[in-house]
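Just one chain follows, in the form predicted on its own, and it is written as structure tokens.
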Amino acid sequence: MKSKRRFPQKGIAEGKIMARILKAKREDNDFTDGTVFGSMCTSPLEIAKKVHSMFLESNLGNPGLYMGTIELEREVHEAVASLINAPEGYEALSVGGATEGNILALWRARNECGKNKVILPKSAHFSFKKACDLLGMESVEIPLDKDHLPDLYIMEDKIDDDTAVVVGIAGTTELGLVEPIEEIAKIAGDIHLHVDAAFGGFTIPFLKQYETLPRFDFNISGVDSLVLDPHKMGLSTIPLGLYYSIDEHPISVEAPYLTGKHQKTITGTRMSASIPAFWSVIKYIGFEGYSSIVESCMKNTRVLLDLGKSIGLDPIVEPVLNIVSFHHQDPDSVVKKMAKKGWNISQTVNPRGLRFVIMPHVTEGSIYKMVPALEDCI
């Protein structure tokens, strides 16, 4: 029988503690060696790590105790609002990530209209399944067309009087596509439209070809809410998502024994150190810095695309963002073989294939090292 870990009776020396901690850290994947191609997260900037460690006790669930952190949060919300064209009177909330933001969007939409149906593309993140299950809502999945975008004719047909919210994705998880949010908004009409821009939100605005990409933000009439993740391409520490709504929403829970009398987020106590960490990143590198990093990722994306083609892989789509996916009939076996060689890659389900996320920690050099191993495994 496996022995059970018991709560220690006495403390042990710091040296022994750190030895065990360092062992665990070594066993974790490390972004710095460029072997991780399967993650939408990356190593935060050093300034973010430094600042994060200074705010470990901050809890914006009890905001009156942390007035300095609140001010940094306000500045973050305003800066990002300008990036996504949030209108006057918008509401911004810091959340644990896009999963929480997506749940929050569906919760608010349901309570506001009293309806129960969620129209979402097959490309939507699995967090929407969590949200529908938690909220007792019915999800209606819209199939994708030949371009791997939601079939708008079917979407329009499925919207009815019971529909509470329609969902669009800006930066799909599997392929990195930007869905036609503007067309979806026209179809949705007066129904709440929520945009999940967890990945694309901190990539699209910094691309040179920004003007040629489908619009995704509050510039589009009809977008009611949007979520994006600073802990992905925002280069901040985990966890942090930002949820925006076109106006203040009445949903809140009374918290009379705290300094903030009402809470609008799903979590109560909130680890808030990632907010000043992100503030430090956007101040440190600015728009120009983000643009340079994103363009470098896109350059490396094209490198991998060409190298993949050279070893006989067929791209599922031409990359729009920094994600490359190739057709493959048995991606699971390739992922396992690559893991044995020390490379972390992932797979797509719809359609079946191999998926590579070209984050800032992925260099041109690491791509050239990875591709021969990939050729052996396919």
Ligand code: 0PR
The other form holds:
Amino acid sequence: MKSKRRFPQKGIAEGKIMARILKAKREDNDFTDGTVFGSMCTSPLEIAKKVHSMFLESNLGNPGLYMGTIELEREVHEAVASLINAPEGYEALSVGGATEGNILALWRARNECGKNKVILPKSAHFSFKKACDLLGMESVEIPLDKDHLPDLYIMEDKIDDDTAVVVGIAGTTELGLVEPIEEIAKIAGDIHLHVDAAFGGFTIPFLKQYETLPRFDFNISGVDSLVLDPHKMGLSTIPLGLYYSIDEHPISVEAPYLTGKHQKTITGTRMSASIPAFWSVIKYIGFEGYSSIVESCMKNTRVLLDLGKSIGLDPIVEPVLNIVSFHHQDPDSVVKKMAKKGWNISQTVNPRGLRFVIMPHVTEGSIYKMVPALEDCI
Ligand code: 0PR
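The form predicted in complex with the ligand is what I want next, because the block you gave corresponds to the form predicted on its own; please supply it.
Starting with the chain above, the whole complex follows.
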């Protein structure tokens, strides 16, 4: 049988290539029309895109060749450390996103104590399933209470001598809830406590009512590691997650022929352009810029909450962060119908419902346009 040769034999003109590339680009969502309500990522700030494109060759897997990027990384780590109250002697690693950060946290916790159990609220992101499978760890699922927060009595009961790590979430994927990390820390005692702040890490610190929200970061004694994602509410380019630990961890692999000599992240050659990009975002808008963007997302969240109620939808919880989810028995069909009308929304599983992430690209105007379509589909 003649083999199908898909690999181009001869080069073609740039014009032809760009025509195909532009077609593909047009077929992608680019967030500008405000139709995407199902994404935790958004359009990075223009300055981030510009800077990102200047660092395409940087590879912090071999840091000695990229001293400029390394310095910006150090400054990013320091700035974010102060945002999340990381203690003196902390260790920070730039990773590909919270999935890699969560895997790293479980890997380190397991190797530190030689134990195998992961205490995981039912609300945890599916990246922990990947982590447990990869690491051969056993997850013990903690059910949620009537407020959709982990049942702390059951959590306390399930923690035993084989427990390696307890997980708490600051900004749950489905409902945007901030779990009671302080109480979880008390229950966890000396056991490694890892906080997944992928979404909440760049939202909670900027909220006006920050002081009244449950604390989630290294301010709480007992938090050992934490991840947060610049490529979500950090408003920067994909891919970038930040992993923090209260101290330097000995786990590393020798990389004798590279300039760094050791690697601590899971990936070897790794994204690096996102670091200068994120550096430029935090310098460009600062704490005040983030606060006003987050507050505007919260205002729009309340707009959708009220409009949703006005068409008969029942919110699963009162939103704490910029995610609104409404009860619905058949979210799958609504998601499909909405997609046909050009709206991307998402769904929750626990409990079943419709989920809307109110990122900065979602405007009040786009909410007012989307809701009539939603009313037709529910
Ligand atoms: N932890 C939490 C709490 C999360 O919400 C997510 C991702 C992760 C960890 C994993 O983060 P990475 O995917 O960055 O490694 N939550 C979103 C989700 O899976 C990610 C997402 C982003 C989905 C953009 C869709 C999208 O268009 O739902």
